[in-house]
Amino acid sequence: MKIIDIIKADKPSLSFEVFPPKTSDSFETVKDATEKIASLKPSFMSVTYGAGGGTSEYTVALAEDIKKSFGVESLAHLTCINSTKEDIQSRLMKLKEAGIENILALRGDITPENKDKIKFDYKYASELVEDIKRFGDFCIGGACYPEIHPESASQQDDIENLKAKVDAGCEFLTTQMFFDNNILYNYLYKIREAGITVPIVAGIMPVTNANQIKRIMSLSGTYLPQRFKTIVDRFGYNPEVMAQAGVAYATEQIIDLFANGINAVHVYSMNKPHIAAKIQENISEILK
């Protein structure tokens, strides 16, 4: 089933992101966690992918297991940075053979560690989208940044690049995490004014410890409302308490999004089945 059909349905959808292991030693542990999340029967699940392609085989294996063993639709991430066009064609063939119909097309992150080693067969995600579109019958999603992509000169430039990605064939967009819903609502107004009309899936991150938020800040500079910072400052170093507070904050965000007509929410689960289960339980009546 195509993800676009799920998120266009006239009812709220809740989905979860999981990530594959970096090595084979931890594959079974990660597989167990993803299967526990799949057993919750979310609307769909996405499986991430290392920018250099190092986890590609695990991405395919987990996405295939989620779909075939649990009947939960899979969305496989695919990044193109440091990949040749031949690499991408090979990975697309593997996804097709595994029965995966949905791809989240991403350029991938350029970090200080990899910037001098990158091969640029693809410079932009829009170029990857074009190749996927030519390859076959995949439903293609993309990423968007309510607080501007870190490499963009301005939000206007960022939105113009986003429009190019949609024009290339993206059927829906999933947002980077945000902790203030008003940021998303303002962003939606701007991209709709720019002619971007595809469905938006809101990405929500339940924060469960202080180190997690420090990493988020170092990578993306995401804005933290004072109310949220107060929660992290007060409870961040007590994992059990912060997990409860983080789930409560994320739940409140999700309820507000649904109430304001954002029908698709994607939770960055960090492979934590108990967090995914608690959020789903908190909104179980809304999802019916």
Ligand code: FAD
The other form holds:
Amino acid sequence: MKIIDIIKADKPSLSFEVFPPKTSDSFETVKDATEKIASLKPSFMSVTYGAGGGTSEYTVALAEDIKKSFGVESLAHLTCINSTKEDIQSRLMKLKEAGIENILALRGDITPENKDKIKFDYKYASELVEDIKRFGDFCIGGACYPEIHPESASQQDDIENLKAKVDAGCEFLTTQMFFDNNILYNYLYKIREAGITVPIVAGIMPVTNANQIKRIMSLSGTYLPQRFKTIVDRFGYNPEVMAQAGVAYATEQIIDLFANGINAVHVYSMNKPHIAAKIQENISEILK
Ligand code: FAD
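Can I have the other form now, the form predicted in complex with the ligand, not the form predicted alone?
Let's see the whole complex now, leading with the same chain.
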């Protein structure tokens, strides 16, 4: 099934993200966590992709397992920064053979580790979107940034580039995480004004430990409301307490999103089945 049909339906959708292991040693552990999350029967699940390409086989294997063993629709992420055109054609073929129908098309981050290995067949995700569209068969999603992509000079530039990506063939957009819903509501107003009309899937990260939030801040510069910082300062010392508070905060954000007309929420569940289960249970009546 195409994810666009799930998120365009009247019913609110709740989906979860998992990430593949970096080495084969931990594959079974990740597979087990993925299967526990899939058994919750979310609206769909996404599987991330290592921009270096090292985990590409695991992305396909997990996305295939989610779909075939659990009947849950899967969304395979695919990055292009380290790939040649031939690499991408062969990955698309593998995804098609595995029965995957949905791809989140991404550029991938330029990091100190990969910057010397970058192949320049693809500069931006929009070029990957064009190639996937030409290949056919897939429903294509892309990423968007309510707080601006860090490389963009201005929000206007970022939104113009986003419009080009959508025009290239993106059928929906998943947002970077945010902790203040007003940031999303303002962003939605601006992208709609710019003529971007595709459905938006709101990405929500339940923060379950204080180190995680420090990492997020240093990587993405995401704005943290004072109310959220107070929770982390007060409860971050204890993982169990922080997990409970983080799930409660994410639940409140999700309820507010649904109440304000956002129909699709994607939870960055970090391979933690108990966190995914708790959030789903907290909003079970809304999802009916
Ligand atoms: P793009 O859409 O190409 O945008 C990157 C930058 O280039 C932006 O600043 C944009 O404004 C600018 N730009 C775009 N087109 C042009 C143009 N024509 N001219 C000038 N500037 C332009 N990373 C992974 O490695 N694996 C994953 O699985 C993964 N999943 C993700 C899922 C989500 C929902 C999100 C939000 C991010 C994810 N990422 C993942 C991270 C992502 O790869 C990085 O944020 C990356 O830096 C940008 O990717 P993009 O696809 O948004 O790039």
